[in-house]
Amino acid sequence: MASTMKYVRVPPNSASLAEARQRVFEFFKTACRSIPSIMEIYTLDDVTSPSQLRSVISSEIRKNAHITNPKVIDMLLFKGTEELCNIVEHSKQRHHILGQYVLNREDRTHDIGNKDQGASDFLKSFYKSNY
């Protein structure tokens, strides 16, 4: 059990949103570079470009940008950075990674729009939402 701990590296929380801010960029910074070791470990060459992997992780970091509390920012890093060692370390398969990372979200939700046909527009809705 000590063993595991001295590897696993929590930082202190922020003390201001500025500071926060700061670490999103650091870990932005960090994942980019991270992108062509990513791109080799799961033969991604084939489906997408480096580019689209930046601009992926972009849009993930862009849709908490209303976030304002510190610790909640700092929680969100630490998933963040989870995410990034799991990847990194080939803890995920590759369609674990085309799937939540590649293929875009309305490309899922449209294969199953002919299946829909009798479904009501509650339960369309939830699927477009949710799968």
Second form
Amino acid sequence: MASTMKYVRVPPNSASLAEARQRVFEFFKTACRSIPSIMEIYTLDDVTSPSQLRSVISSEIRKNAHITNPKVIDMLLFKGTEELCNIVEHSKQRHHILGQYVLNREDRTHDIGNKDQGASDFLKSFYKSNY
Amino acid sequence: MASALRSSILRHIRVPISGTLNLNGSRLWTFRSMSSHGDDHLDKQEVVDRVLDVVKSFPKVDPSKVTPDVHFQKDLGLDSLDTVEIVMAIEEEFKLEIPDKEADKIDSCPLAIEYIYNHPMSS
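Form predicted alone already given; the form predicted together with its partner chain follows:
Entire complex below, previous chain first.
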């Protein structure tokens, strides 16, 4: 997997939203099919499961569901592919994967909502982590 | 389609029986023609059960709504990305790799069951 992904070339821009959409699904499938090797590389068997990782990938994709500009989608796909290549080629360490994709993902996005009702918008976005 | 292809291939392949075995002086024919998969095909009921299990274990799905003829988007309220995710989960469960053209068509339980039941490599 790692050797095939290393030489992946950058495809030309998507001509339409439909094409960009199709590419998103292809990327999602590629990512899903590399989950078993990722689990093996980073020994994630005892902390997560393939189905959880699949949900994480789809939620990452769904974060950008509102975007309709094909060029922006292409750019995000490029970044996603880059991230996937880095992960598959073991350019990261185990704690990167755990922190970004495994541990308490719900808390990270929602914990602001309950606690800091009185805080200003600036502080809220300041507290929001960069992940 | 896969089963038609399989039978047409099998019709043209003849494997000479060369492996003979001497055991206690008697000659025993050993038949092991193309035995890795094909004959041990999945039972239809087993396919149905396992597909339903996969769909039920999907976090956004209400398990009580899942029946063998449910449509992912119309009946379960899933979107296209969820559908792809379920198809990926089915791939993992049955150890298949479904090509893109086929995977795009699978959007309901009956289609998924039909595809897997007719797939010679599903296990």
